[in-house]
Amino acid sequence: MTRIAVILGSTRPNRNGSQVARWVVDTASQRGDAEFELIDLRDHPLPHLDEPMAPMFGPSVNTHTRAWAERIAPFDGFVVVTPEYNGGVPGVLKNAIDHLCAEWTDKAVGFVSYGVNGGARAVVQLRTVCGTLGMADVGHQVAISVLTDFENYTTFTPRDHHMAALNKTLDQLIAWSAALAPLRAGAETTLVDS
């Protein structure tokens, strides 16, 4: 079965993302057409990119990066839950992405974003980054406003249109993850042997 990781891209105290990520996992897990698992970046602290060589040139010498690679490698696709900070991607999320290369390649990615403007500018940046890594980003996304979709700016209250957007995003993500499987088949042995 297709395995999808839901990556929570914020580590801030009192973050709104944990509610959003839990909603994504709970909703997605009811589908039955893929397995979904939450990956919280708080559980995978990485220093600022400290690799002596670019990740595209092979396995890391650092145990923290190797552990991160082992966590990401088994998944067929990803849903990135991201806030928008000052018009962009959270540094911790970009850093986690930058630590790897082959583990992202030929996999699909979808986005659930939140912010004053629904996190749209963070997703624009992530589409560029993910495309550069050889990921297929799906067209649909979920955009959540911290001004209108959280009670008192703290309690996430998803609306019907959010559910429809999430299901469309997941439909595309699962289809693309399956379509890319033949490209990943040869790479899986390379990742394990590295």
Ligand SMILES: Cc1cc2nc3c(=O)[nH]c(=O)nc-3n(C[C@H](O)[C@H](O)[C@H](O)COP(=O)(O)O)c2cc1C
Given for the second form:
Amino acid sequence: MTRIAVILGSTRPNRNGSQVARWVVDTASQRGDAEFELIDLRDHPLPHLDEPMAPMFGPSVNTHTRAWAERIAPFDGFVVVTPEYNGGVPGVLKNAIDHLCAEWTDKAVGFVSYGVNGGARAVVQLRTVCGTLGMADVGHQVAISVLTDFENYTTFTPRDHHMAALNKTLDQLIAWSAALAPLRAGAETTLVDS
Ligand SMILES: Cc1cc2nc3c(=O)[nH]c(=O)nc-3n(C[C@H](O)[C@H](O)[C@H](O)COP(=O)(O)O)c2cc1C
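Could you output the structure for the form predicted together with the named molecule, given that the previous block was the form predicted alone?
Up next: the whole complex, starting with the chain shown before.
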């Protein structure tokens, strides 16, 4: 079955992101058409990128990078749950993405963002980043307001239109994750042959 990782891109204390990511995993897991797993960047405390070679040009040498690569490699697609920090992507999330390359390529990605205005500016940046890595970013997305979709800015209260947007995002994400599988198989063959 298609395997999708839900990556939580916020690590700070008192983060709102854990409620959003849990809602994504719980909602998605009720569908039955793919397997979903939460990946919390708190469990992968990577340093600022410290690999001697860029991941697209050479193998990683550091234990933490290899562990991160092994965590990401088995998945067919990703939902990135991201806040918007200062009009863009949280540094911890961008750093985690930058540590790898092949583990992202030819896989699908969808976005669930949150912020004062739904976190859309972080997603605009992530679409560019993920496209550069050869990922297929699905058009549907979920945008959540910390002003109107949280009680007292702390308790997430998802509404019907969020659920509908999430399911549309997942529909496309799962379809594209499966459709790209032959490309990923070809890439593995090429590596073995060379
Ligand atoms: C460093 C920082 C910068 C922020 N910048 C923005 C911003 O540019 N736009 C926005 O909509 N919200 C911004 N916020 C508010 C966040 O959207 C809100 O605090 C959200 O809960 C952050 O996600 P988290 O709680 O999971 O870390 C910022 C919050 C922090 C901590």
